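We begin with a single chain expressed as structure tokens, specifically the form predicted alone.
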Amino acid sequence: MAEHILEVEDLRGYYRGTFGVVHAVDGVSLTLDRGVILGIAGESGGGKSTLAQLVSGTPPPLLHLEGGRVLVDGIDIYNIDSEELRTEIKCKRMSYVPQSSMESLNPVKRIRDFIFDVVGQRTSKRVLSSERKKEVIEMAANHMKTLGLDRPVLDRYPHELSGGMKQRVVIAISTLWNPKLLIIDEPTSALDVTSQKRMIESLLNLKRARIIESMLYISHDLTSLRQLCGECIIMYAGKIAEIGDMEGTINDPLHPYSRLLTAAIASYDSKGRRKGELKSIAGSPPDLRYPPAGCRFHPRCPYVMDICKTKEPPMFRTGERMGGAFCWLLASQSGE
């Protein structure tokens, strides 16, 4: 059996505030094997970024862990002290690059000085000696080559870099310690097509160079997921709708939501002509302060049955395909 680098068990995370309680991630379980790139897709508000924040071990102030476990490299990250999480788990075993992470670079510091600060934080040595700084510069320069960044980037300020370069700098800093797992959220969403391609190539280079082993890649863009990922999870309204291999999910989706999601992707033939008709998904995602009973997709599903409105579906598997879907339509096909 393959060894898991990440195990998520019945994870629940809710936002709590004056607005009420938002059931943003509600009973999610998944595993990620070593060497695998797992993609997570779905509409905005489906819980993808919230899941990444919970898996990172340090959710933002309004997001609360309500239940479940997260094991990274076999370690329950919510059952260790904050110092161990900071110095032994983050960056060394797991690294998290959040959405819009390029804005995290200090605008008044050169990239090299920002790196010195990060190294000081991660090694409990707040002030680095001159000798140690030279070592860090050499390590960072060599590391950045993997991401297509030249040494002079270290001497620049963030405003002197393009959006794509800033994003790759953040990824380079996040992977300085060769983490086994990289969690990355929407790294291409703010980039032009050329920069998106370069970003995807850079991420693949990190894996080829064995700087990282596995990746949890979050995106609303199934096209970019397809270029990177071997496996895919489709999330909807805080829950997993479908999980399986990437090509199977794209070419033969099992869940009605997955089918509608893939039908909304523009595809073209060899002559640049669009194939098929683009379709939108009727309705809107539910207000997760008041999630619907049963299957959360049932108010928008064209195949809704009475059972869908009252009883939450388990995961059904069909044939020899990896994974399966949480949909009552598959009950007769699964043999379960």
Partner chain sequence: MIGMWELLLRSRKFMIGLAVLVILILLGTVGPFLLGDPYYMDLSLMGRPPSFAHILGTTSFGEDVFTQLCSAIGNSLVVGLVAGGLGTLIAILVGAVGPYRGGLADKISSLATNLALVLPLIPLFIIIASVVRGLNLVLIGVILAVTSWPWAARSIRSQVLTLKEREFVNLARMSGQNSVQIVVTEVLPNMLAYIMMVFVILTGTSILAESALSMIGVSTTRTITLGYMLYWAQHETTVPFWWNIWWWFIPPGIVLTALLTAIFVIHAGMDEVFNPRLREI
Contents of the next structure:
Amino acid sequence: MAEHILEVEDLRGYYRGTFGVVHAVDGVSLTLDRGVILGIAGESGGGKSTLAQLVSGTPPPLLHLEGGRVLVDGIDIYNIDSEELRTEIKCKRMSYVPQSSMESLNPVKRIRDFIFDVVGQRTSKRVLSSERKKEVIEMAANHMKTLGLDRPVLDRYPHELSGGMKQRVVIAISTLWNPKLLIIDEPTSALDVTSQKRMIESLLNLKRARIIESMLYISHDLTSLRQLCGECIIMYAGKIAEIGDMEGTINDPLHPYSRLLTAAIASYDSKGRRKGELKSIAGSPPDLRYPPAGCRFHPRCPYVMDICKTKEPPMFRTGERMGGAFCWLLASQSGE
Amino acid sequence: MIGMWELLLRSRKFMIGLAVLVILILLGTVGPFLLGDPYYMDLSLMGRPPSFAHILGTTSFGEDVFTQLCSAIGNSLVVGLVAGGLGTLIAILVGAVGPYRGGLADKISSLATNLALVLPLIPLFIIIASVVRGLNLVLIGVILAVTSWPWAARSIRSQVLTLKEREFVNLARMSGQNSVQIVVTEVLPNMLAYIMMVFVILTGTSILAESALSMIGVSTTRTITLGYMLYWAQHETTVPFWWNIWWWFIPPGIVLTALLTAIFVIHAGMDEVFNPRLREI
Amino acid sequence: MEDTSKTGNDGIALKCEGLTKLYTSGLIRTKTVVGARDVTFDIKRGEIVSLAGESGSGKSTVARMILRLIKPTSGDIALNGRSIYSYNIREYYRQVQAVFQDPYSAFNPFYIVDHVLERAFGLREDNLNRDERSKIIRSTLESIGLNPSEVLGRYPHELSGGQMQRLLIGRSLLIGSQLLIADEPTSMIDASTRAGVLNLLLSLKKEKGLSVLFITHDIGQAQYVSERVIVMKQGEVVEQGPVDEVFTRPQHPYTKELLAAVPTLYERWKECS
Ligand SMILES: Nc1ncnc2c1ncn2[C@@H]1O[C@H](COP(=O)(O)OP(=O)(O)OP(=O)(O)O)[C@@H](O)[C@H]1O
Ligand code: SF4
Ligand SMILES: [Mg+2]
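For comparison with the form predicted alone, would you give the structure of this protein in the form predicted in complex with the partner chain?
Let us now look at the entire complex, which starts with that chain.
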């Protein structure tokens, strides 16, 4: 058994098409320890979903792996054949629930029958025997219970379920084989607060019930990340800006981008009154076809220095904190 | 969408199927022009095995088997395309009108679909064939189309129903578009791939159905189709044992198999590219 | 025409009275679900009103009725003092537009995203030529933090969720409507971009007198952009009033519950820690 459930080394993934070359993930490295929930946040269009697709071994047609490695449970998923990836890695070791995956439910089938379809596909059997079906349904019902869904949901059609329920059904199906790692992209964004809360509790239950071991949770919403994750990564324009434990990153962000991002979130005093004005970051995110040289945040950074415009910052650590930030400002403090 | 078509061209199944189909289409279209009258009987050459002059031999009427085969391919394709095209059109109309007009139109179209689904095809066809005089290829295509659309209409209906729920339909409405415009410009384009698949399948099944009907002698008995060749090869042999004249029935059999296989492989290729939903969950 | 209606009544842009929607399903044994019941509220010109509640509480049903996408079972909706059904459909949509929550389903995957923007011009009265249109599109996109050359000419699946959602906001700006129904328009975008969108709504309100029905579940956003808030539960309005009052002294238990569910950055929920 490998030490880390997930290791990503200098991962690069570009979209190549008539529109040009989009450097959506450009040199991302991270490790995910067993039992940890790692959150990835960042601006929209910053490459979070792309990273999830690359890590899960399901890049869409125009996304190309341009370099780097992804080790899931010690196995280099881009170095094995696709059949092995399908049968050995996906579902068993790692499951991926894409952004807006509710739409993958078949609208004309009851959840129960849809589950049979999926299991049939997975195991390359068109028709399941009736004992097998019973087994599968028991498993699914059990997972759904953990996720707070009643058994009768199995007999409903997708349109009879709310968005949050559909999402949890998809999660239940994706975790049927008890994957060690769950990669989940924006499961709460389309939900209202109460459903968001339920979703986050469900995900935690999934881990408590040991259906999954670790999770890579992707969301643009730092507040939901905060409720769920122990560690977090802030991404900007295809690169990691900051990496660290959740508490530290929120309470004392190191990277200027993280600071501005947290400042743009409404916070309240004890009476529920909002403090201060919400400020957006001036300027717009870079066109990832022509990413800026040096630090990618430099055109918008209030602390920009000359070195930032030409030289890409490495990661600097500060003090005792886990992780660090990719920013030249920290160079002096960290004494490197 | 664009990515999809690129993927299709990269699909081995699709391309192999397409290659076989193109070869057959060429045989069926160019062949008859070069080879002359398929009905020409040379009575001095009855039931001859393959030779240089007649690469697939002759029938027991002295007709050239290869010449017949080429025009049979062409004619079977005509039946298939007419039935497939018309059937698809009916399926779209019936399948899309319900969800769009709603109310009574929806109820009528669903009822019609469900009724048509349980109609027994072959007896019906036999009845029609015996009533209608002067059956020709196009007419047979039409009859096949009329009997083959229901399942397609049903699945088109469910597709339209789900697409209709998409917000882009509302957005189009809020840009001042009416229902017909929305169906034509927003909903149907999204089903293009699916409609093509329906067309391919309907074409294939119609060719098969026509052959089966010809073989039992209820289709046209005057125009050469693949089924017609198989029919005559079994029924009108002057030699005592019909398998002695194998060069007459084996080629249409092989071609029919190849044609149908090609069509279904094309369909399978399209299915893989267009329906990746289940695979990635 | 619009000017006369502006002065024609009491400064109310939209008025909903006794709005009710019952959904019935099934042919023989019919089942009735309440989408909305007896919903009454108004939006003044240049005012942003928030509509809060969990999913299934009827927020979107109300939005859809106002947008003439579904017909109310009973009740009246009036725009500038006239029943919304008395307007010609194009005239109506020139004045009332929407941004939807799920950008993934708001774009037709068959077309490049320009399609949706181009189509918006069909509602405008000025017949602009290609260059003028593309100039307006570009400047509008820039104003909402999008890089036109990065998003135009691409297919929806080639963009991120947030980019798509901002494009939709751009679309409604292009039409230049006076009332915007914003159904969770910021659900897919990060905090900084969200702040940008909220500030944009505020400035449109101030400069152009835009009225907005802002549907949200996030009290922070509601408090930031709006003066008044309406809280809905199971199709009914349970509380309505000035934003600060409702949020600092919620009367209805449901409102309290809703407030407690809002995740905040600096605290964890008890159950989750
Ligand atoms: N299929 C595609 N083809 C081309 N470019 C793409 C494709 N998918 C995404 N992109 C581009 O890659 C970049 C990163 O997109 P990605 O979806 O990974 O962002 P994200 O961080 O998940 O954003 P969000 O929070 O808005 O979902 C964006 O600039 C986007 O336009
Ligand atoms: S490296 Fe320079 S430009 Fe980049 S974030 Fe740090 S200070 Fe700003
Ligand atoms: Mg994303």
